[in-house]
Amino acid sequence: MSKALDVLETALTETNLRKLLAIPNYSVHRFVAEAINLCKPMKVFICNDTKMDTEYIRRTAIARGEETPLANPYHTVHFDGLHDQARDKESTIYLVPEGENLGEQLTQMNREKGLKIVQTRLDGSMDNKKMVVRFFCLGPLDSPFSIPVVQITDSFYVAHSEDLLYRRGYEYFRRLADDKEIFWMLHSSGKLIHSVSTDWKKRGVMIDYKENTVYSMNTQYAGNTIGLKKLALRLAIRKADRESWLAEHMFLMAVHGPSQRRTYFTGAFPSGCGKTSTSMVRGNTIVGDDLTYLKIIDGKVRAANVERGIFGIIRSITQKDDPVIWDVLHSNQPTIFSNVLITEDETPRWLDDGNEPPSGGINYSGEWFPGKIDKNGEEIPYAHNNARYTIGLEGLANLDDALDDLRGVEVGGIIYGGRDTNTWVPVQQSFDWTHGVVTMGASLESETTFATLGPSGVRKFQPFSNLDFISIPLGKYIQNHLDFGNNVKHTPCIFSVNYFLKDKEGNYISDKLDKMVWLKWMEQRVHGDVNAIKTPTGYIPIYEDLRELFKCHLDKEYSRNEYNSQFTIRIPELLEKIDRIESIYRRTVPDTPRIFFDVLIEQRSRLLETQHDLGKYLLPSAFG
């Protein structure tokens, strides 16, 4: 303890000395000690979350070129760098002890090599710059789900950012007990020029699962820094996986029935794929729109939110068809825009917001004009394709009341969906959890978007939409929510969605706002209240009680030919698919659960028998 103490008393001033000893824990000292020897600041900030220090961290941000005021005093902009737009797969390692494989989907590096490179990169990096310590919990505090995590950063955009996502916990770490687990995150966006970090070559993040701790160098983009998002919940995985519950990229919301009944549901699609929007929809209620713990408690699944805010994609977001995000981002509630346009009267705007493009104004590349090229010949939008919006939950008018229930809500169904042109219909129940877990969680497959580097429009194996975040080998992952399951007498349903299914002249047969229907549906599901077809994929709506919830919640007549075309079973491409996830798992995840297997195999002999008996593409009148 003196040592820590010694550097921690040099480095502080007696203000700041006092904010952190007032937190009795002395791994906590310990590691923003280190964190001051490795980084070497100028200054060094304590923030005990009154009113007075995070306004300073909002008013930094600004003084410091991070965040530019707009024409509404509550909203700012930032803007990261040209190359440093969107999470970064192939630089995110883990640091993987001698002995231990976590498996081919993940990157990953020998543990005593990865630190040398965390020791040489963030050495000295915040030198002439201040560090930010802060503290936040995940999910509600002093709850089943709390997990205290400690932020360090030299970056006042990501503390602030934080402050509007997550549930601030100075006060809870000062009642904490010594044994409690905490994540660590250490962040450093390096050189910058114009508030931008510069060394994005040598940016990277690594991941110390031994010491529940992340390194972020070199880069500022959220999603590569600011720790309590989905660099913490490759910590809670493991956490999960060591106390028999599951942290999930999911969002929570109420899906709101008849009688003035709640369904809870959670939900997850990968990134640009409707996860937002449908926690969104109209008509219901949001618990969170991302990051989800589910344990069991009192012999049922109960879900928190991990966040307090949402840090979105702006993207397409019009008044029409998101009234009540548009609001909040209209409103005087406290706003970060990033990666937008920002027009002459300092007001935002991004790319298909429903009104006409802009004729000028600064971008993330500088002052920009209609026409403006980059180095390559290639026309650089007025807003960039993962430009985000971070808000708090507290602004929304459709929260749902339960977001800091210390028990969570009890769980009736669970989604996963992606993008899919040619597979999945447009929503389908699997026929117990297993097959859920086999067939719609652990075979999702997804069209790459823009919110991570790399093309778009490539399919990719995404399972559990969870792929990129896993910390564990996957076949063990996928025996945790099996087990899981087996451990509830109640288990909730699951179900796939697919909104972006397309005919063979390429286009879209749903609507964006169809997304309720289904979900109306899925309620119903839950309670029994409608029967379903049978398909040897899994149960799907009759159309008599879809062209109910069409005219009763969208007042919109829906005919026998839009079902009957989205609802075909497209038999060779759900075998094709078979095909393609199968040999995924028998080639890469050789701890694959053999009951795995043994649901797939089932599911293609389902398929090849209808096959041979009724033909390749199937109205569903075919199943009765």
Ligand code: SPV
Contents of the next structure:
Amino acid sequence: MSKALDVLETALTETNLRKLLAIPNYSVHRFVAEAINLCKPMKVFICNDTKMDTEYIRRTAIARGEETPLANPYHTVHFDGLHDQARDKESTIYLVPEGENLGEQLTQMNREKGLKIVQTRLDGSMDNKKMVVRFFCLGPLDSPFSIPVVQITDSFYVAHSEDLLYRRGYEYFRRLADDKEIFWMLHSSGKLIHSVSTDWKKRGVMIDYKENTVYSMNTQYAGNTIGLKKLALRLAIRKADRESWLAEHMFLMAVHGPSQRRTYFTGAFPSGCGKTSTSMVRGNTIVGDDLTYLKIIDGKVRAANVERGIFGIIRSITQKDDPVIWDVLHSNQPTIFSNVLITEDETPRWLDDGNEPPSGGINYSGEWFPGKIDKNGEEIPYAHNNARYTIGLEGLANLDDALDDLRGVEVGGIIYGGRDTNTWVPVQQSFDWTHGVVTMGASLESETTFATLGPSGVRKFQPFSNLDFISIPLGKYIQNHLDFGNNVKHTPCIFSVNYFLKDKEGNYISDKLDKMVWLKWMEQRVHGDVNAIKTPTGYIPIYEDLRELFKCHLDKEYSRNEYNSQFTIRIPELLEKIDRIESIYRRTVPDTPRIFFDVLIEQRSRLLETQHDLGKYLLPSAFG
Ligand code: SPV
Ligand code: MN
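The structure above corresponds to the form predicted alone; please provide the structure of the form predicted together with sulfopyruvate.
Full complex below, order starting with the chain above.
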């Protein structure tokens, strides 16, 4: 008898053993046995995705106090620990085998050394706890996009969240070919007191890409714990690198054009910069809001949503601006709220929800009252900035019917957007694939937000909105994008957007709803329905086309003044940006493809020449 089987027979009850062995895959048995040996759980629960098992997970999350039930029987609230309410970039580390180097942009550690830390931290971490073993699939089952994932965790909240966010995969695992590549996730929140991981100073995520395994320790925030979300994305980027496809931090949506035409777009925005709200813009349909795989299938770029749910920022969700999400959050669809406030009548409240602030309740700091301060004398808001909701996509009125299409959807356009107060125009199309990859994707910058730990509002290099998750050297990642486009006859159009331009007084100069018009314009451009103005940095819209779109979709009189201020080409800022980006790549990315610098330098020359001939701040009419 194998050693793994010995361990499993000792640790598992007969029912759980039977459930596990029904998956005839020795590497699965071994992974579970090794996790048991290391974490030493009191009990092990194998979830086979039956209603009984998934209900048990939800019930136990409540029974153990990981989730608090609300008045609506389908709603619960989870609080992360005090120190743990956003992604922890600093403690997320790639374990790199001897002789390999992922480059300066990525946090890494020698693999042997890292694995020792993992062994020490996880040793006995599930003492007195129950281990849950779950099986999922990234992407639609039995499709060219599918990646099977085993998740082991001692958090019933994590296991419950994944149930809403991912495609269940127990039966899929039972029919899996022996040699199918699997991703392995092992998480422990460690010891908890009042739902705070007591060893939070020893928290972290370690990515052992050599073995397709990610360890998450002493942490609870979903972005650090949910294996199928950002932990698997890092492994997927490596798999995509080996297999010539792209694993991206992108939404996937259909923009509805004239005569019921649906054109699919992916969009990459750093967290907290409008990714989910763009994918939910009224009058269009959503496939996914966070993670997209893109593959070339039958000579076309096709894409699928990796997930089947949303872990979205709840701050500022209002009935007026976000009616679809609002309705779901007020329905009987299963929902986990995290880091919101629970009122006396057991309803959730979040910041900027369009109502008067609450007079009291329970939040991540315990009993909350107006004016409550923390240890540093700072006022504690009634809900956290990065409070979230977790839902399945199924209840959304605007869900696109292609969610489970095995071949994915054909991509017409790719959008890159960041939080940029003074440089990019609201929407612009690149000259071609390479120009878009270099000057839009690879040159993206954005101000930091509360979705990651650390200060907000600082301009940071955010290439492809994926820098936090890129797991191969950045230059190689860019080369892969360039090659991907060269491998298809018809590449998607590439666009940049910017919702965050401000005037001199610091006021935003476009409205929250304007993104609807930018989307419709991009949709028309994909089909060549409208002309555009060629500027040194790309194609921008013609005023009359936007005026018509504003009238038609927002019933708004769009003035030429608004257009002129939004679409002014700001040459000094654009030049400064090129200098910043060029310098980052020259200093820190030794494997940057040469063509990257060529394209950037050409753009600089065009800008300098235009500045010389026409001036620094140019209205679109200067180019028309
Ligand atoms: C993001 O921060 O990009 C998210 C949420 O989508 S997290 O799960 O934290 O990654
Ligand atoms: Mn994200």
